[in-house]
Amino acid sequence: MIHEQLEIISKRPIAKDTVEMTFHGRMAQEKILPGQFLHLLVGEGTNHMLRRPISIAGVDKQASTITIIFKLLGEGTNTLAKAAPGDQLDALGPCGQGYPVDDLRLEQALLVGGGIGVPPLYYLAQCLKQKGVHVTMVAGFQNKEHVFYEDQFQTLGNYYLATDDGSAGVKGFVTDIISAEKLDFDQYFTCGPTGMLKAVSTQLSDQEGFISIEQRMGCGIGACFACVVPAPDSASGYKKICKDGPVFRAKEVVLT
(Lines of atoms letter the chains of each structure in order from A and count residues from 1; the text may use other names and numbers.)
(Lines give C-alpha, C1' and ligand atoms only; values in the text may rest on other atoms or scores of the structure.)
(Ligands and ions follow the chains in the order given, each with its own letter.)
Protein backbone atom coordinates (compact mmCIF):
# COMPACT_ATOMS: atom_id res chain seq x y z
CA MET A 1 0.00 0.00 0.00
CA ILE A 2 1.31 3.43 -0.90
CA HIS A 3 0.22 7.00 -0.23
CA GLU A 4 -0.09 9.20 -3.31
CA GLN A 5 -1.78 12.25 -4.76
CA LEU A 6 -3.72 10.77 -7.69
CA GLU A 7 -4.69 13.08 -10.53
CA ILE A 8 -8.21 12.86 -11.90
CA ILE A 9 -8.06 12.56 -15.69
CA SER A 10 -11.72 11.82 -16.43
CA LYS A 11 -15.12 11.79 -14.76
CA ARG A 12 -18.53 10.93 -16.16
CA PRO A 13 -21.96 9.81 -14.99
CA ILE A 14 -22.72 6.25 -16.16
CA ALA A 15 -26.11 5.66 -14.49
CA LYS A 16 -28.45 7.35 -12.03
CA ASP A 17 -26.40 8.68 -9.09
CA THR A 18 -23.41 6.68 -10.33
CA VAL A 19 -20.06 8.16 -11.35
CA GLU A 20 -17.04 6.66 -13.09
CA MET A 21 -13.74 8.41 -12.24
CA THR A 22 -10.27 7.63 -13.59
CA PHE A 23 -6.98 8.62 -11.97
CA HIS A 24 -3.42 8.78 -13.23
CA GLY A 25 -0.59 7.86 -10.90
CA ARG A 26 2.33 5.54 -10.18
CA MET A 27 0.04 3.50 -7.91
CA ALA A 28 -1.26 1.84 -11.08
CA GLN A 29 2.12 0.13 -11.41
CA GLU A 30 1.60 -1.66 -8.07
CA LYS A 31 0.24 -5.20 -8.00
CA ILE A 32 -3.49 -4.55 -7.66
CA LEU A 33 -5.92 -7.43 -7.18
CA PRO A 34 -9.61 -7.18 -8.03
CA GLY A 35 -11.54 -6.61 -4.81
CA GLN A 36 -8.95 -4.22 -3.37
CA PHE A 37 -9.92 -0.59 -2.83
CA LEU A 38 -8.68 2.98 -2.73
CA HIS A 39 -9.06 4.89 0.54
CA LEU A 40 -9.71 8.47 -0.55
CA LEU A 41 -9.59 11.71 1.40
CA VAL A 42 -12.36 13.90 -0.02
CA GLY A 43 -12.96 17.63 0.31
CA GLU A 44 -10.80 20.10 2.17
CA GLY A 45 -10.21 20.94 5.82
CA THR A 46 -11.93 18.86 8.50
CA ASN A 47 -15.36 18.45 6.89
CA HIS A 48 -14.68 14.80 6.07
CA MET A 49 -12.30 13.34 8.65
CA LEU A 50 -12.76 9.75 7.50
CA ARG A 51 -11.55 8.56 4.14
CA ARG A 52 -13.96 6.90 1.70
CA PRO A 53 -13.22 3.30 0.64
CA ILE A 54 -14.02 2.86 -3.06
CA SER A 55 -13.42 -0.46 -4.81
CA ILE A 56 -11.25 -0.54 -7.91
CA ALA A 57 -13.11 -1.20 -11.17
CA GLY A 58 -10.17 -1.24 -13.53
CA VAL A 59 -6.42 -0.84 -13.89
CA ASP A 60 -4.46 0.07 -17.02
CA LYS A 61 -0.75 -0.33 -16.26
CA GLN A 62 0.32 0.86 -19.70
CA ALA A 63 -1.50 4.15 -19.22
CA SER A 64 -0.84 4.22 -15.43
CA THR A 65 -4.53 4.68 -14.68
CA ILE A 66 -6.94 3.36 -12.06
CA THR A 67 -10.73 3.57 -12.50
CA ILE A 68 -13.32 3.61 -9.74
CA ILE A 69 -17.12 3.68 -9.83
CA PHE A 70 -19.07 5.08 -6.92
CA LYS A 71 -22.65 5.85 -6.03
CA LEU A 72 -23.80 9.16 -4.56
CA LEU A 73 -24.87 8.02 -1.11
CA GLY A 74 -24.16 11.01 1.11
CA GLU A 75 -22.16 14.15 1.72
CA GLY A 76 -18.80 12.44 1.25
CA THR A 77 -19.49 10.85 -2.12
CA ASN A 78 -21.32 14.00 -3.30
CA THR A 79 -18.20 15.99 -2.44
CA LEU A 80 -16.05 13.44 -4.28
CA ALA A 81 -18.29 13.76 -7.34
CA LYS A 82 -17.62 17.52 -7.46
CA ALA A 83 -13.90 16.97 -8.04
CA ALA A 84 -12.88 17.63 -11.62
CA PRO A 85 -10.23 16.45 -14.09
CA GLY A 86 -6.93 18.06 -13.16
CA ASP A 87 -7.68 17.90 -9.43
CA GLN A 88 -5.59 15.69 -7.20
CA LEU A 89 -6.93 13.42 -4.47
CA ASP A 90 -5.05 12.07 -1.47
CA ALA A 91 -5.20 8.29 -1.81
CA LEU A 92 -4.04 5.19 0.07
CA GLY A 93 -3.95 2.04 -1.96
CA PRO A 94 -4.24 -0.61 -3.02
CA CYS A 95 -5.93 -1.48 0.31
CA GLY A 96 -7.27 -4.74 1.69
CA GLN A 97 -7.19 -8.30 0.38
CA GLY A 98 -8.57 -8.99 -3.08
CA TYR A 99 -9.62 -12.09 -4.98
CA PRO A 100 -6.55 -14.39 -5.19
CA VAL A 101 -6.56 -14.52 -8.97
CA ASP A 102 -3.02 -15.90 -9.32
CA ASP A 103 -3.80 -18.92 -7.11
CA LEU A 104 -7.12 -19.84 -8.69
CA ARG A 105 -7.33 -23.03 -10.72
CA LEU A 106 -10.63 -23.09 -12.57
CA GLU A 107 -12.10 -23.11 -16.05
CA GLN A 108 -15.48 -21.46 -15.45
CA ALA A 109 -16.37 -18.70 -13.01
CA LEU A 110 -19.73 -17.36 -11.89
CA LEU A 111 -19.70 -13.69 -10.87
CA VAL A 112 -22.72 -12.32 -8.99
CA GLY A 113 -22.95 -8.60 -8.26
CA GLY A 114 -25.55 -6.25 -6.91
CA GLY A 115 -25.60 -2.46 -7.36
CA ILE A 116 -22.34 -0.82 -6.39
CA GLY A 117 -20.93 -4.31 -5.78
CA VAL A 118 -20.70 -4.73 -9.55
CA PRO A 119 -17.56 -2.57 -10.24
CA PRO A 120 -14.91 -4.80 -8.59
CA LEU A 121 -16.37 -7.76 -10.45
CA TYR A 122 -15.72 -6.01 -13.76
CA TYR A 123 -12.02 -5.84 -12.95
CA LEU A 124 -12.19 -9.47 -11.75
CA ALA A 125 -13.86 -10.52 -15.01
CA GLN A 126 -11.05 -8.87 -16.99
CA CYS A 127 -8.37 -10.64 -14.92
CA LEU A 128 -10.09 -14.03 -15.18
CA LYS A 129 -10.52 -13.73 -18.94
CA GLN A 130 -6.80 -12.97 -19.25
CA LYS A 131 -6.21 -16.33 -17.49
CA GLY A 132 -8.44 -18.09 -20.02
CA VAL A 133 -11.33 -18.57 -17.59
CA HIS A 134 -14.86 -18.52 -19.04
CA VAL A 135 -16.86 -15.89 -17.17
CA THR A 136 -20.60 -15.75 -16.51
CA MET A 137 -21.84 -12.54 -14.89
CA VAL A 138 -25.19 -12.15 -13.10
CA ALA A 139 -25.88 -8.50 -12.25
CA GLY A 140 -28.72 -7.06 -10.19
CA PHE A 141 -29.90 -3.45 -9.99
CA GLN A 142 -32.93 -1.52 -8.70
CA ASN A 143 -34.15 -0.57 -12.17
CA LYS A 144 -32.88 0.29 -15.65
CA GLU A 145 -31.80 3.79 -14.57
CA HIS A 146 -29.18 2.23 -12.29
CA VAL A 147 -27.77 -0.28 -14.78
CA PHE A 148 -24.20 0.30 -15.96
CA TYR A 149 -21.38 -1.57 -17.78
CA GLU A 150 -23.85 -3.94 -19.47
CA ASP A 151 -22.04 -3.73 -22.83
CA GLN A 152 -18.61 -4.01 -21.19
CA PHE A 153 -19.53 -7.24 -19.40
CA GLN A 154 -20.99 -8.73 -22.57
CA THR A 155 -17.57 -8.50 -24.23
CA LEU A 156 -16.10 -10.66 -21.46
CA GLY A 157 -18.53 -13.59 -21.34
CA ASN A 158 -22.13 -14.56 -20.66
CA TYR A 159 -24.20 -11.84 -19.04
CA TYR A 160 -27.52 -11.98 -17.19
CA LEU A 161 -29.37 -8.97 -15.78
CA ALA A 162 -32.08 -8.68 -13.14
CA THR A 163 -33.87 -5.57 -11.89
CA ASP A 164 -36.23 -5.30 -8.96
CA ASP A 165 -39.04 -3.87 -11.09
CA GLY A 166 -38.32 -5.70 -14.35
CA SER A 167 -37.61 -2.47 -16.25
CA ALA A 168 -34.44 -4.11 -17.62
CA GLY A 169 -33.55 -7.78 -17.85
CA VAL A 170 -35.44 -10.26 -15.70
CA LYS A 171 -37.79 -9.01 -12.99
CA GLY A 172 -36.49 -10.28 -9.69
CA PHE A 173 -33.17 -10.90 -7.99
CA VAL A 174 -29.85 -12.40 -8.96
CA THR A 175 -30.81 -15.53 -7.03
CA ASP A 176 -33.84 -15.96 -9.32
CA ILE A 177 -31.54 -16.08 -12.34
CA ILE A 178 -29.21 -18.56 -10.64
CA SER A 179 -32.25 -20.76 -9.91
CA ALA A 180 -33.72 -20.48 -13.40
CA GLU A 181 -30.58 -20.88 -15.51
CA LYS A 182 -28.39 -23.95 -15.65
CA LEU A 183 -25.11 -22.18 -15.02
CA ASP A 184 -21.93 -24.25 -15.12
CA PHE A 185 -19.06 -22.99 -12.99
CA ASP A 186 -16.21 -24.20 -10.79
CA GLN A 187 -16.29 -21.36 -8.25
CA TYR A 188 -18.41 -18.30 -7.61
CA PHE A 189 -17.45 -14.72 -6.72
CA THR A 190 -19.95 -12.26 -5.34
CA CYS A 191 -20.04 -8.66 -4.16
CA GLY A 192 -22.93 -6.47 -3.10
CA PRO A 193 -25.28 -5.69 -0.22
CA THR A 194 -25.10 -8.00 2.79
CA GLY A 195 -28.60 -9.35 2.17
CA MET A 196 -27.65 -10.38 -1.35
CA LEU A 197 -24.37 -11.93 -0.17
CA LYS A 198 -26.25 -14.02 2.41
CA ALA A 199 -28.83 -15.14 -0.16
CA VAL A 200 -26.21 -16.07 -2.76
CA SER A 201 -23.88 -17.86 -0.34
CA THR A 202 -26.83 -19.80 1.11
CA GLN A 203 -28.11 -20.74 -2.34
CA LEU A 204 -24.62 -21.89 -3.40
CA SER A 205 -23.62 -23.39 -0.04
CA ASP A 206 -22.45 -26.61 -1.71
CA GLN A 207 -20.04 -24.70 -3.98
CA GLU A 208 -16.65 -23.11 -3.36
CA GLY A 209 -16.78 -19.35 -3.53
CA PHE A 210 -15.64 -15.93 -2.41
CA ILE A 211 -17.61 -12.98 -1.07
CA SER A 212 -16.60 -9.32 -0.92
CA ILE A 213 -18.24 -7.31 1.86
CA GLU A 214 -19.25 -3.70 1.20
CA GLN A 215 -19.24 -1.81 4.51
CA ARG A 216 -18.41 1.58 5.99
CA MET A 217 -14.92 1.73 7.44
CA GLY A 218 -13.04 3.91 9.89
CA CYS A 219 -9.28 3.90 9.47
CA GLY A 220 -9.28 1.46 6.55
CA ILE A 221 -5.99 -0.12 7.65
CA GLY A 222 -7.07 -2.38 10.52
CA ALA A 223 -6.34 -0.09 13.48
CA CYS A 224 -9.78 1.04 14.70
CA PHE A 225 -11.93 -2.14 14.81
CA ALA A 226 -14.86 -0.31 13.18
CA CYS A 227 -15.49 -3.00 10.56
CA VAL A 228 -15.27 -6.51 11.98
CA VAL A 229 -17.16 -9.63 10.95
CA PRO A 230 -17.49 -12.88 12.93
CA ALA A 231 -15.02 -15.58 11.85
CA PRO A 232 -15.54 -18.55 14.21
CA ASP A 233 -12.48 -20.50 13.05
CA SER A 234 -10.03 -17.65 13.57
CA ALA A 235 -8.04 -17.25 16.80
CA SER A 236 -9.72 -13.95 17.66
CA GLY A 237 -13.20 -14.99 16.53
CA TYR A 238 -13.45 -12.15 14.05
CA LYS A 239 -11.86 -10.67 10.92
CA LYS A 240 -11.32 -7.03 10.02
CA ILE A 241 -13.08 -6.25 6.75
CA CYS A 242 -10.66 -3.46 5.79
CA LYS A 243 -7.44 -5.39 6.44
CA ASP A 244 -8.31 -9.12 6.31
CA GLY A 245 -10.94 -8.53 3.58
CA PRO A 246 -13.02 -7.19 2.00
CA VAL A 247 -12.71 -10.48 0.08
CA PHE A 248 -13.16 -13.67 2.11
CA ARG A 249 -13.80 -17.29 1.31
CA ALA A 250 -17.55 -17.69 1.59
CA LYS A 251 -17.36 -20.09 4.53
CA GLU A 252 -14.67 -18.12 6.37
CA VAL A 253 -16.95 -15.49 7.92
CA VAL A 254 -20.52 -15.27 9.22
CA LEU A 255 -22.64 -12.51 7.70
CA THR A 256 -24.88 -10.76 10.23
Ligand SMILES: Cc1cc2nc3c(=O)[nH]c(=O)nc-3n(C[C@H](O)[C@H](O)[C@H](O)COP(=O)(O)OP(=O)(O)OC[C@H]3O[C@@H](n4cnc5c(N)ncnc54)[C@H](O)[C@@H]3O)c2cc1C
Given for the second form:
Amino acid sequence: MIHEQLEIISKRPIAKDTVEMTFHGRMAQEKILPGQFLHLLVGEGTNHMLRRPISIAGVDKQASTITIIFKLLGEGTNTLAKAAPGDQLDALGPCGQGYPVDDLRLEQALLVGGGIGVPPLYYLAQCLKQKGVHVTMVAGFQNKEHVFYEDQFQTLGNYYLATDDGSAGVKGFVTDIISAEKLDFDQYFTCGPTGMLKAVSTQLSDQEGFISIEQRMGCGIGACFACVVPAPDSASGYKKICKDGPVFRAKEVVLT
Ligand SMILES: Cc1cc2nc3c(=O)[nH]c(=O)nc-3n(C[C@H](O)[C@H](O)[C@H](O)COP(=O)(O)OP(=O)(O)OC[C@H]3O[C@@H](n4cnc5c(N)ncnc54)[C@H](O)[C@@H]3O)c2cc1C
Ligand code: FES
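What I would like now is the form predicted in complex with the ligand, since the data block earlier showed the form predicted on its own; can you produce it?
All chains and molecules follow, beginning with the one already shown.
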Protein backbone atom coordinates (compact mmCIF):
# COMPACT_ATOMS: atom_id res chain seq x y z
CA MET A 1 0.00 0.00 0.00
CA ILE A 2 1.28 3.44 -0.84
CA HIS A 3 0.27 6.99 0.08
CA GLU A 4 -0.01 9.30 -2.90
CA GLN A 5 -1.64 12.45 -4.23
CA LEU A 6 -3.64 11.10 -7.16
CA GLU A 7 -4.57 13.55 -9.91
CA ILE A 8 -8.17 13.50 -11.12
CA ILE A 9 -8.15 13.30 -14.91
CA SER A 10 -11.84 12.73 -15.57
CA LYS A 11 -15.19 12.79 -13.81
CA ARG A 12 -18.60 12.00 -15.25
CA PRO A 13 -22.06 11.07 -14.00
CA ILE A 14 -22.98 7.55 -15.16
CA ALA A 15 -26.34 7.08 -13.41
CA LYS A 16 -28.51 8.84 -10.83
CA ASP A 17 -26.27 10.07 -7.98
CA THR A 18 -23.45 7.93 -9.37
CA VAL A 19 -20.07 9.27 -10.49
CA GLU A 20 -17.18 7.64 -12.35
CA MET A 21 -13.82 9.25 -11.53
CA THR A 22 -10.42 8.42 -13.01
CA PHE A 23 -7.07 9.27 -11.42
CA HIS A 24 -3.54 9.36 -12.76
CA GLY A 25 -0.75 8.20 -10.46
CA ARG A 26 2.10 5.77 -9.91
CA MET A 27 -0.24 3.70 -7.69
CA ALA A 28 -1.60 2.22 -10.93
CA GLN A 29 1.77 0.46 -11.35
CA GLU A 30 1.32 -1.40 -8.03
CA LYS A 31 -0.09 -4.93 -8.05
CA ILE A 32 -3.81 -4.24 -7.66
CA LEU A 33 -6.30 -7.05 -7.13
CA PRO A 34 -10.02 -6.58 -7.78
CA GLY A 35 -11.80 -6.01 -4.47
CA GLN A 36 -9.03 -3.78 -3.14
CA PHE A 37 -9.95 -0.20 -2.41
CA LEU A 38 -8.66 3.36 -2.20
CA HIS A 39 -8.96 5.15 1.14
CA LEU A 40 -9.55 8.74 0.13
CA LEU A 41 -9.22 11.91 2.13
CA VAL A 42 -12.00 14.14 0.88
CA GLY A 43 -12.38 17.91 1.20
CA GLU A 44 -9.53 19.84 2.74
CA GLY A 45 -9.05 17.24 5.45
CA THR A 46 -9.38 20.01 8.01
CA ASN A 47 -12.92 19.21 9.14
CA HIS A 48 -11.94 15.96 10.91
CA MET A 49 -13.59 13.99 8.16
CA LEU A 50 -12.51 10.38 8.10
CA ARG A 51 -11.18 8.89 4.90
CA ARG A 52 -13.75 7.22 2.67
CA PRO A 53 -13.16 3.71 1.26
CA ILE A 54 -14.05 3.31 -2.42
CA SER A 55 -13.37 0.15 -4.44
CA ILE A 56 -11.14 0.12 -7.46
CA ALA A 57 -13.35 -0.40 -10.53
CA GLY A 58 -10.61 -0.40 -13.16
CA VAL A 59 -6.87 -0.11 -13.69
CA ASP A 60 -5.03 0.88 -16.85
CA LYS A 61 -1.33 0.26 -16.25
CA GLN A 62 -0.27 1.65 -19.64
CA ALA A 63 -1.98 4.96 -18.99
CA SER A 64 -1.18 4.79 -15.23
CA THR A 65 -4.82 5.34 -14.30
CA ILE A 66 -7.23 4.00 -11.70
CA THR A 67 -11.00 4.35 -11.99
CA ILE A 68 -13.57 4.39 -9.19
CA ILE A 69 -17.36 4.58 -9.24
CA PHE A 70 -19.18 5.99 -6.25
CA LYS A 71 -22.67 6.85 -5.14
CA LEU A 72 -23.51 10.16 -3.49
CA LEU A 73 -24.73 9.22 -0.04
CA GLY A 74 -23.56 11.75 2.52
CA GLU A 75 -21.06 14.50 3.23
CA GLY A 76 -17.98 12.54 2.18
CA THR A 77 -19.14 11.34 -1.20
CA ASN A 78 -20.88 14.66 -1.99
CA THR A 79 -17.63 16.51 -1.24
CA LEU A 80 -15.69 14.02 -3.35
CA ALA A 81 -18.09 14.59 -6.26
CA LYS A 82 -17.25 18.31 -6.20
CA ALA A 83 -13.56 17.65 -6.95
CA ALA A 84 -12.65 18.35 -10.57
CA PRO A 85 -10.10 17.20 -13.16
CA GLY A 86 -6.73 18.71 -12.28
CA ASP A 87 -7.37 18.44 -8.52
CA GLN A 88 -5.13 16.22 -6.41
CA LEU A 89 -6.62 13.76 -3.96
CA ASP A 90 -4.82 12.26 -0.97
CA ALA A 91 -5.12 8.49 -1.35
CA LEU A 92 -3.96 5.35 0.45
CA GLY A 93 -4.01 2.28 -1.71
CA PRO A 94 -4.37 -0.33 -2.87
CA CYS A 95 -5.91 -1.23 0.52
CA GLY A 96 -7.16 -4.54 1.88
CA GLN A 97 -7.22 -8.04 0.43
CA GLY A 98 -8.82 -8.52 -2.97
CA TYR A 99 -10.13 -11.55 -4.84
CA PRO A 100 -7.11 -13.89 -5.24
CA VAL A 101 -7.39 -13.94 -9.03
CA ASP A 102 -3.93 -15.45 -9.68
CA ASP A 103 -4.58 -18.48 -7.45
CA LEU A 104 -8.07 -19.27 -8.72
CA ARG A 105 -8.56 -22.42 -10.76
CA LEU A 106 -11.93 -22.19 -12.47
CA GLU A 107 -13.56 -22.12 -15.87
CA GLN A 108 -16.83 -20.35 -15.14
CA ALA A 109 -17.48 -17.58 -12.63
CA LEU A 110 -20.73 -16.16 -11.34
CA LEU A 111 -20.49 -12.52 -10.24
CA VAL A 112 -23.37 -11.08 -8.22
CA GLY A 113 -23.42 -7.36 -7.43
CA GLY A 114 -25.86 -4.98 -5.84
CA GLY A 115 -25.76 -1.18 -6.23
CA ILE A 116 -22.41 0.22 -5.13
CA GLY A 117 -21.15 -3.37 -4.85
CA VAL A 118 -21.11 -3.58 -8.66
CA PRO A 119 -17.93 -1.47 -9.34
CA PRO A 120 -15.29 -3.89 -7.94
CA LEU A 121 -16.94 -6.72 -9.88
CA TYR A 122 -16.30 -4.86 -13.13
CA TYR A 123 -12.55 -4.94 -12.51
CA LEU A 124 -12.90 -8.58 -11.37
CA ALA A 125 -14.78 -9.47 -14.57
CA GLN A 126 -11.98 -7.94 -16.65
CA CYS A 127 -9.27 -9.83 -14.74
CA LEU A 128 -11.17 -13.14 -14.97
CA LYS A 129 -11.81 -12.70 -18.69
CA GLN A 130 -8.08 -12.08 -19.19
CA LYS A 131 -7.44 -15.45 -17.51
CA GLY A 132 -9.85 -17.09 -19.97
CA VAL A 133 -12.63 -17.56 -17.39
CA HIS A 134 -16.21 -17.38 -18.68
CA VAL A 135 -18.04 -14.69 -16.69
CA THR A 136 -21.75 -14.42 -15.87
CA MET A 137 -22.75 -11.19 -14.14
CA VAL A 138 -25.99 -10.73 -12.23
CA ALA A 139 -26.51 -7.08 -11.26
CA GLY A 140 -29.20 -5.61 -9.04
CA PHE A 141 -30.16 -1.95 -8.71
CA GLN A 142 -32.99 0.06 -7.15
CA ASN A 143 -34.42 1.14 -10.50
CA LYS A 144 -33.55 2.02 -14.11
CA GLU A 145 -32.07 5.40 -13.13
CA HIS A 146 -29.43 3.73 -10.95
CA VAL A 147 -28.21 1.18 -13.52
CA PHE A 148 -24.67 1.66 -14.83
CA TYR A 149 -22.07 -0.24 -16.89
CA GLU A 150 -24.68 -2.51 -18.52
CA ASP A 151 -22.93 -2.27 -21.93
CA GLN A 152 -19.48 -2.70 -20.40
CA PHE A 153 -20.45 -5.93 -18.63
CA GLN A 154 -22.15 -7.24 -21.76
CA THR A 155 -18.81 -7.12 -23.61
CA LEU A 156 -17.25 -9.36 -20.92
CA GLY A 157 -19.77 -12.22 -20.73
CA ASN A 158 -23.38 -13.07 -19.92
CA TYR A 159 -25.27 -10.29 -18.17
CA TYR A 160 -28.52 -10.39 -16.19
CA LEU A 161 -30.16 -7.34 -14.64
CA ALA A 162 -32.73 -7.01 -11.85
CA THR A 163 -34.32 -3.86 -10.47
CA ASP A 164 -36.48 -3.59 -7.37
CA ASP A 165 -39.35 -2.00 -9.34
CA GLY A 166 -38.87 -3.77 -12.69
CA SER A 167 -38.12 -0.51 -14.54
CA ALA A 168 -35.12 -2.25 -16.15
CA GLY A 169 -34.36 -5.94 -16.48
CA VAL A 170 -36.31 -8.38 -14.32
CA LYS A 171 -38.46 -7.13 -11.43
CA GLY A 172 -37.03 -8.49 -8.22
CA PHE A 173 -33.70 -9.30 -6.61
CA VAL A 174 -30.48 -10.85 -7.85
CA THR A 175 -31.46 -14.01 -5.94
CA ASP A 176 -34.61 -14.30 -8.10
CA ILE A 177 -32.44 -14.39 -11.22
CA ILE A 178 -30.14 -17.00 -9.68
CA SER A 179 -33.23 -19.15 -8.89
CA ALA A 180 -34.85 -18.68 -12.29
CA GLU A 181 -31.87 -19.12 -14.60
CA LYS A 182 -29.80 -22.25 -14.96
CA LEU A 183 -26.43 -20.64 -14.30
CA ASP A 184 -23.38 -22.87 -14.63
CA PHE A 185 -20.38 -21.79 -12.57
CA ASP A 186 -17.51 -23.18 -10.50
CA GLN A 187 -17.32 -20.36 -7.95
CA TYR A 188 -19.29 -17.25 -7.14
CA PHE A 189 -18.12 -13.73 -6.23
CA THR A 190 -20.48 -11.27 -4.63
CA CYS A 191 -20.36 -7.69 -3.40
CA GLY A 192 -23.14 -5.44 -2.17
CA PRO A 193 -25.24 -4.57 0.87
CA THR A 194 -25.01 -7.01 3.79
CA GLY A 195 -28.62 -8.20 3.30
CA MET A 196 -27.83 -9.17 -0.27
CA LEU A 197 -24.57 -10.90 0.71
CA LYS A 198 -26.44 -12.96 3.30
CA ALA A 199 -29.19 -13.89 0.84
CA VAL A 200 -26.74 -14.86 -1.91
CA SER A 201 -24.38 -16.84 0.35
CA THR A 202 -27.34 -18.69 1.90
CA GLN A 203 -28.81 -19.47 -1.51
CA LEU A 204 -25.44 -20.72 -2.80
CA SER A 205 -24.33 -22.38 0.46
CA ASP A 206 -23.37 -25.61 -1.31
CA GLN A 207 -20.99 -23.75 -3.66
CA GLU A 208 -17.54 -22.25 -3.15
CA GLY A 209 -17.61 -18.49 -3.17
CA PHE A 210 -16.21 -15.16 -2.08
CA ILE A 211 -17.99 -12.20 -0.54
CA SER A 212 -16.79 -8.62 -0.34
CA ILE A 213 -18.13 -6.61 2.59
CA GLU A 214 -18.69 -2.87 2.27
CA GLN A 215 -19.23 -1.49 5.73
CA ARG A 216 -18.40 1.76 7.55
CA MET A 217 -14.71 2.10 8.35
CA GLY A 218 -12.54 4.20 10.63
CA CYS A 219 -8.80 4.05 9.99
CA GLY A 220 -9.02 1.63 7.03
CA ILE A 221 -5.63 0.12 7.88
CA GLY A 222 -6.33 -2.24 10.78
CA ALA A 223 -5.63 0.06 13.72
CA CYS A 224 -9.02 1.05 15.19
CA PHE A 225 -11.22 -2.10 15.36
CA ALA A 226 -14.17 -0.22 13.77
CA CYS A 227 -14.76 -2.89 11.17
CA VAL A 228 -14.60 -6.31 12.81
CA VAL A 229 -16.70 -9.25 11.58
CA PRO A 230 -17.06 -12.60 13.45
CA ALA A 231 -14.77 -15.30 12.04
CA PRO A 232 -15.27 -18.33 14.33
CA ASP A 233 -12.36 -20.36 12.91
CA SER A 234 -9.73 -17.63 13.37
CA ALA A 235 -7.54 -17.43 16.50
CA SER A 236 -9.11 -14.15 17.66
CA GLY A 237 -12.68 -15.06 16.65
CA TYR A 238 -12.95 -12.07 14.34
CA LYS A 239 -11.43 -10.52 11.23
CA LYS A 240 -10.95 -6.90 10.28
CA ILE A 241 -12.77 -5.99 7.09
CA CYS A 242 -10.27 -3.27 6.14
CA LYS A 243 -7.12 -5.37 6.56
CA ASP A 244 -8.12 -9.05 6.38
CA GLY A 245 -10.88 -8.24 3.82
CA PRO A 246 -12.97 -6.72 2.36
CA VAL A 247 -12.89 -9.97 0.36
CA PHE A 248 -13.41 -13.18 2.35
CA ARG A 249 -14.22 -16.76 1.49
CA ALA A 250 -17.98 -16.95 2.04
CA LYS A 251 -17.70 -19.55 4.81
CA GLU A 252 -14.88 -17.72 6.61
CA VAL A 253 -17.00 -14.98 8.25
CA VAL A 254 -20.45 -14.67 9.80
CA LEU A 255 -22.49 -11.77 8.48
CA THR A 256 -24.40 -9.97 11.24
C1 LIG B 1 -14.21 -1.72 1.20
C2 LIG B 1 -15.27 -0.74 0.77
C3 LIG B 1 -15.44 -0.45 -0.56
C4 LIG B 1 -16.42 0.47 -0.96
N5 LIG B 1 -16.55 0.73 -2.29
C6 LIG B 1 -17.46 1.62 -2.70
C7 LIG B 1 -17.61 1.92 -4.08
O8 LIG B 1 -16.90 1.39 -4.94
N9 LIG B 1 -18.53 2.83 -4.43
C10 LIG B 1 -19.32 3.45 -3.50
O11 LIG B 1 -20.16 4.27 -3.89
N12 LIG B 1 -19.21 3.18 -2.20
C13 LIG B 1 -18.31 2.28 -1.77
N14 LIG B 1 -18.20 2.01 -0.45
C15 LIG B 1 -19.10 2.69 0.49
C16 LIG B 1 -18.58 4.10 0.74
O17 LIG B 1 -17.39 4.02 1.47
C18 LIG B 1 -19.64 4.88 1.54
O19 LIG B 1 -20.75 5.07 0.73
C20 LIG B 1 -19.10 6.21 1.94
O21 LIG B 1 -18.13 6.02 2.94
C22 LIG B 1 -20.22 7.07 2.48
O23 LIG B 1 -19.63 8.26 2.96
P24 LIG B 1 -20.43 9.61 3.03
O25 LIG B 1 -19.65 10.54 3.88
O26 LIG B 1 -20.85 10.09 1.70
O27 LIG B 1 -21.78 9.18 3.75
P28 LIG B 1 -22.10 9.21 5.29
O29 LIG B 1 -22.57 10.57 5.63
O30 LIG B 1 -20.97 8.63 6.10
O31 LIG B 1 -23.30 8.19 5.27
C32 LIG B 1 -24.44 8.41 4.44
C33 LIG B 1 -25.29 7.16 4.40
O34 LIG B 1 -24.54 6.07 3.83
C35 LIG B 1 -24.48 4.97 4.72
N36 LIG B 1 -23.10 4.46 4.65
C37 LIG B 1 -21.98 5.07 5.06
N38 LIG B 1 -20.89 4.31 4.85
C39 LIG B 1 -21.34 3.19 4.26
C40 LIG B 1 -20.72 2.01 3.80
N41 LIG B 1 -19.40 1.80 3.90
N42 LIG B 1 -21.49 1.08 3.23
C43 LIG B 1 -22.81 1.25 3.13
N44 LIG B 1 -23.47 2.34 3.55
C45 LIG B 1 -22.75 3.28 4.13
C46 LIG B 1 -24.75 5.57 6.07
O47 LIG B 1 -25.31 4.61 6.94
C48 LIG B 1 -25.73 6.66 5.75
O49 LIG B 1 -27.03 6.17 5.62
C50 LIG B 1 -17.25 1.10 -0.01
C51 LIG B 1 -17.08 0.80 1.35
C52 LIG B 1 -16.11 -0.11 1.73
C53 LIG B 1 -15.94 -0.42 3.18
S1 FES C 1 -11.34 0.50 9.95
FE2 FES C 1 -9.91 0.61 11.57
S3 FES C 1 -9.50 -1.51 11.96
FE4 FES C 1 -10.73 -1.53 10.17
